[in-house]
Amino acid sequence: MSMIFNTEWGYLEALTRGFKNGMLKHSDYLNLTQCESLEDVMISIQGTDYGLIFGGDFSQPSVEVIEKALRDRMLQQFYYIRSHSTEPLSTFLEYIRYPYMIDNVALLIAGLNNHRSMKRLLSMCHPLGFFDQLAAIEVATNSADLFDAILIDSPIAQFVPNDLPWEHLSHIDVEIVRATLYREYLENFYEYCRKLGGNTADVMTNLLSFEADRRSITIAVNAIDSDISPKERLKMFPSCGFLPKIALASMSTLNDSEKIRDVCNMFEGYGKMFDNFERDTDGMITLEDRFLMMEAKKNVQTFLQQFHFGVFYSFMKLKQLECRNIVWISECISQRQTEKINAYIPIPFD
């Protein structure tokens, strides 16, 4: 694939290397975390790549309007290079919007099962996960529906298993119908890579065998004294990651994170990931926060190849990240935690 690739692809890889070199360095998140107000925030952003992404309008600064610019720079960018694909690249673009459907129809299944307005529940489903069949969720009144109206002719479809009891939906905790679907789309994803082959299926099998073992390591740890039995917990760790199957088996059963440790120190080296969570006192790095510190290092590594759609994946990702840390700064301004301030996700462009 890499002869015809800058024939088919290369303005596009190119476009997203220069959007992924304007994204906020260490010295621009310095300049952020020295803010005194949100407004000094947007005036700060507005002096980066971003330019003028709120009008010029400082009237009325709030997080969410800060949120809401960055989220529609991010699809301005990620639907300008959708816009341009051909094949293969447009399906496995749309491979990287299927984890945003899947927490939409999570969130909505949470708010049906707690009788949530589900107008208000769509406005707050992200922009990259809505679909057709989405909107057809007003006329849901129970799991039934709800599986009739998205989950049977919808873009996700193909990530239900046919073991999945939706007749008992409002029974099952939503997470579990979250990682039940996530653990099927990493699966089929990491097959459509490895069957596109070439550098695209030594980049992206790598990334996504790592987020398969974030998920399950999580997984496991969220799991311990819960009543989530070994047998679903194993159903619910994807199967495609570097931890070999007698790994997750073990983990499956485990309910102290010293033994999961363990397990994963002694088949990958995670468990360092461990040691580092129990030495911070202050309690504000978190498991999480260690393995998207990770996770950034292995996507700007990425760039490191060419004539992969691995640059792409790993854009979204850092965008993504990118957003975060801003809102996480731009929150701890707004109620004055700046104690708090520098606890944001560090990406290593520098």
Second form
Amino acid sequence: MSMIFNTEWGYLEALTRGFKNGMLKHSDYLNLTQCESLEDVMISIQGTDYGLIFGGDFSQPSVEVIEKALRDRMLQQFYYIRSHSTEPLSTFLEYIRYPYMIDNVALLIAGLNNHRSMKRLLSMCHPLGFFDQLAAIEVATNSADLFDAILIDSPIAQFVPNDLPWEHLSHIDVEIVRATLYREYLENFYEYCRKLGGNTADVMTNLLSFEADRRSITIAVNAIDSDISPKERLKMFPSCGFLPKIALASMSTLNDSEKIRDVCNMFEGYGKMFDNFERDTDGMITLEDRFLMMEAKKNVQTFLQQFHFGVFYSFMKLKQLECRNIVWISECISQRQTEKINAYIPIPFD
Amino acid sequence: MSHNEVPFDELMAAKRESRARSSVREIRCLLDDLHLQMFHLMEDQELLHLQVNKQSCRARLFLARTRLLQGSERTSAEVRLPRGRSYKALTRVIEVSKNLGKALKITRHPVEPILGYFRPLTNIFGSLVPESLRLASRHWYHCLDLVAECANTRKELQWTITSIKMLQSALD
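Alternate state requested, the form predicted together with its partner chain (shown: the form predicted on its own):
Let's see the whole complex now, leading with the same chain.
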């Protein structure tokens, strides 16, 4: 398997490991947190593996400029890997893009419901989530047309459940639509990775099961005191996680975070995610932060094994997290609130 | 007439002078109190400004936190803010009568979707609002109360300054 893997994808795995080795280390983050202005941040970033991503132009430093440049670099790396890949890696890499497509579609639905111009909405979409039919969405005058005319031929049509009432989309909460699509995507991806077998199946089913549990717990907590019925909540919980169906059914009915924590404690030890850090006096570190930290740790551990596709998935996740960390640091400097600048999500490479 | 008896006119004049001195003393005491009140109100106003600044800074940081956790695309207010579908505001500012004139008060209507009173956060960002966004919302909520209090303190301060000016012109 390893020889076959190296023949087809050895170069791309090596390249991805090279990209991963170029990611920011703890010392780089220290340099960034000590910057006093956005120009300093841009200069510091150019001293890392990112290189001259700003083109030497610091005339208009802003968080948006920094974010765009970081994102463009990530896109460049992904598209290079994608364009040199062969099956089944090509399909695997498409699966990495599907969440961005789902987010773009959710953004367009929300924007259409609020009568925003399509041109403006398209400029706000994530480039990784672009697909051919997205540009054609401009002709859709309402969200029912959106599905019938456009999405039915798009890559994410496979994740649309049959019971989603597209003709009444303007009355459905966009977050419920997003969560439903994401659930189908996650289960589909899980099944695909399982069928790939080998190290890829081992690594990816582990990562995707954690992602599924994280989605379920986060949705259960965020849906507390909302109008979403237990049946609708259960429909949004992916079933490919480590949490058994009985735990998911129980969480869908609970309206108290302590009780959700008790359920999590019984299975897989997710209960410690609900613990507060002692040093966090403002409540800045929420449940999602703690899940992100664990996800970062799992994605770093992926690189301990060879000859599997998980390295590509984990690299993209870690790169996205790195971009968001840099944006967080930039926002703290821009807002002159540097006391919380060290509250980024650490990536434990060392 | 005995030389010990004081003429009536002089007595009345002396009484008038004594009364005038006493009212000047009272005005001066009142001026002192008003000045003290003015300084206390200025201090209160500065403290309120600082608190408003602190709350809004904290809320902005929580918004940045939401962008860290979910990305900028998912929480874009530009996409989510409703247009063409009006709903009634839960929070209103009304004027109430108080001792020193009108004062501002914040009133909050209970959530009643049937009557068009929606919860703003879930109405705009959907039912699955992340915790950081809820925390930001709470800080902005508190900001509104502080701003109303700040406006009332400023009104009282202006009234105090006006009173000081009137009394000073009465003395002159």
